[in-house]
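Presented below, as structure tokens, is a lone chain in the form predicted on its own.
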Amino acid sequence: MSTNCTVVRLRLPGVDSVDDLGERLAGHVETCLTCQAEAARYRTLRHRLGGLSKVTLRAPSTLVPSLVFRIEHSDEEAASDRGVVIRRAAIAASAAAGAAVAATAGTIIVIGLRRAHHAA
């Protein structure tokens, strides 16, 4: 991948059309097939995005009392979270010994090991 096709890459996202690129990009988007599918890519992004602006969305009748009913009570489910929070972190710490336990032993047998070869 040449500089160019980098400097495409990066630019691409935030251009409209491969003529927005500037004469040096644009005509390296013609001559690389790599750029020019990049580019393909995005045209059919913003046209797809393009035709979301048609889609009306109507929201279920349920979201707003759900919504309140959630405001309402965030200070319990709050206190709930903490909880699983901590209980989530004992199991951390829990692991965290038990691999260094593991570590320490694994440590202590390769020791013995290579005095025992040594020795022999």
Given for the second form:
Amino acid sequence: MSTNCTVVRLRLPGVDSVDDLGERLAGHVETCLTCQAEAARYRTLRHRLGGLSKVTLRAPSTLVPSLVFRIEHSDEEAASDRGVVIRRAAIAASAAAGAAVAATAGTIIVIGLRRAHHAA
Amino acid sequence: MSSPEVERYEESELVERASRGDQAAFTELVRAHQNEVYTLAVRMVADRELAYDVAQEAFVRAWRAIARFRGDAKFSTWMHRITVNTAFTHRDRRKRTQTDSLDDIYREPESASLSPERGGESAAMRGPLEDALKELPESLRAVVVLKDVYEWSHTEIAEHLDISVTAAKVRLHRARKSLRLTLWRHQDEEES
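Coords for the form predicted in complex with its partner chain, given the form predicted on its own:
Full complex below, order starting with the chain above.
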């Protein structure tokens, strides 16, 4: 296997056509049976992958009815989500307020203790 | 009713009605596009049950956002984008909860619970290529499916997967190389 073969093998997975390899390597592929075979494998692979676009699976028959049910209740769901967010925000706010009160009280106590210490 | 049977003008009318809150119109759109959305979801996540959840969630998101759908793209293209984004949200969610799930360990063999739909699906997904795709890591599978099956550009893939264009190209390279090695493994062994 030549250096060109090695480079072609490295680059083939990333291109959509042998022409994308550049003039020099594309020219090499034209004269190298091994590289032609490898290029043909990648061409087949891309072709078979492209063929999958024509294959459509049938969705389970329960998809539409359960989706309709969800959509009919989606407003309630969204309201419920909003309720959770509001409750979480309220909890966070009250926790922050509590922390602020505790910090203020702690500062007052420390100042009071310092004053008492200096007075003593 | 399948997607090609819905004429373009009829579809835009359904979209218009759905965007004004008409659930019946949206249900018609779902009926027309459910198979293609479900198929894309199966290809993205390689798991039928998860794909079902992804497809359903994608339609719910579409319903919530349809008032903002401007109609400059086809409805199916818009649905594909939502499905891809939803598949990634579910993947991330699953990664976070994976250690808790015993379902994967004790899951029934596939053939034991085949409904007619699932039988059809199983037949369509059979074959060495589908098996090789399922074996790919999710990040590689997503890129090769979107590029080579759905013909998305590298830029579109990069944008939707939140990666750079270079990363999209690298993943495509790795995915194709892995598929090629898997599919022609026996031939390679005979030649060496």
